[in-house]
Amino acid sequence: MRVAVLGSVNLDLVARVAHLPRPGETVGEATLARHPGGKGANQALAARRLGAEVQLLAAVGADGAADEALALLRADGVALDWLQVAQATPTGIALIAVDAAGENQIVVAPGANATLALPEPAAFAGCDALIGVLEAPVPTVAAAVRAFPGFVALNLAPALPVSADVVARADLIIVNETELAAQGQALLDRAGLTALTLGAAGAELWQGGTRIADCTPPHVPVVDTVGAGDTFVAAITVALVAGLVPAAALRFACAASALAVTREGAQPSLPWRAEVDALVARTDW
């Protein structure tokens, strides 16, 4: 299949420290570390390593952070052929506390994200499904939902205003918690798909208010969470484009989000398809 993710890029300066700080308090003795990241692009080299060939439609500047921050997705294959570059924008920067217990706290600095313009019909020709997130500009996003005629999937993250006709028009519509709280609970009554999902308590996949399917991931030593929606989103994607069952898909997708909190960095940590397809075929979870 080939997937389009309209999304953002950042370069994530990421520090690990032994408890997250609290308003007002200084955390020292971190650890710092630079990895490729970004909604989009996590999400566009997740679709790729899980054996779809994809596109990203994205923004950049015209600076070496860059440079690091595409590296990965140019080593494994994502094409970039519609990459926008703001020649007077700074490329996206997240800064990223990582406690411990592998949680974190992230700001993000979108700079040429905010950039981003609907690119040509013709970057979405021959495309089975797009992806789109919110970390792009909201009306780039509304713009090439409205316009892409095959499977749609809609990553309301962050959580930010969409029109309804946006919604309604997503096949898939992925959210956390927090972004459900913020969209509201009519999103589960939806005619399309609604995959909620739940941190270490699994996910769930709601359609006209009913909750089809629901899965509790498999136990695994959490290392870092940073990247695990995204390698969901990019996986139930895949799964149910590739004309998987929901419960089916679903399962495939906690299984890829699992092995991603195993390991550190939000790219770095993207699993390829032969460890999810191994993980799927265990019967102990």
Contents of the next structure:
Amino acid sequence: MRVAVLGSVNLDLVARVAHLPRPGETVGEATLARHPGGKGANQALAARRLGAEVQLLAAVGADGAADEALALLRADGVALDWLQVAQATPTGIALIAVDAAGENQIVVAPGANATLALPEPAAFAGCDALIGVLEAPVPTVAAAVRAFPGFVALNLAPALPVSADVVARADLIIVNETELAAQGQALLDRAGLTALTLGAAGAELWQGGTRIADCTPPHVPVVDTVGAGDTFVAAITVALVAGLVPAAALRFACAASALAVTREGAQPSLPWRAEVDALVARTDW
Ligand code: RIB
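Mind pulling up the form predicted together with alpha-D-ribofuranose next to the form predicted on its own we just looked at?
What follows is the whole complex; the chain from before opens it.
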């Protein structure tokens, strides 16, 4: 299976704090870490670790942050042949605070991500699936969705307006509760599949206004939820394109994202196929 991911690359600057700051509050005694991130890059690496060949279509700056942000993609063999390098715009940076319970707040300075142009058709050649995420410019994602002939998964994150024809074209849309509220409940009435993620409560799959599957994830120790949603997006796409029925694909994605929350960082936390298969096979959840 070959997957194209059109999305963002960020360097995540992650402060672990006792509690997340309220407006106007300064929280001290944080520890700081730097991790590769960005929703597109995270989804690309997750799909790769789950067994797909992956082409990442994204933009970075001509700077050291790009080298840090791309390190794990390179190490795990995500193809970067069509990476766009903006000469005058820095690589995207995400400022992330993670509290003791693993909850997070994220502020993104998109930098080069905002310059991403629609790649040539050759960039999508041979790909069975396209994953698009809205940290790339919405017009670029929309143009790719309209042009792509194969399976289209669209992650409407962050919550931004998207044309109705693009929503209708997607075979699979993935949203969390905030993103669903922004798009409207009618999203669940689409002819295509819509996956709704519910955090620790799991996820649901909807089609034509009917909830066709749901999944309660296994109980796991939560260390850091950053990247769990991206893991879910990649996993359910890989599973559906591989031919799993919707309920099985949802269980696979719930298992993958449950593993991701047990480890720190976005990309360092992304699970490998064997771990996910082992968790899916367990009968105690
Ligand atoms: O979904 C998690 C990602 O959101 C982080 O890696 C951060 O870069 C932001 O884009």
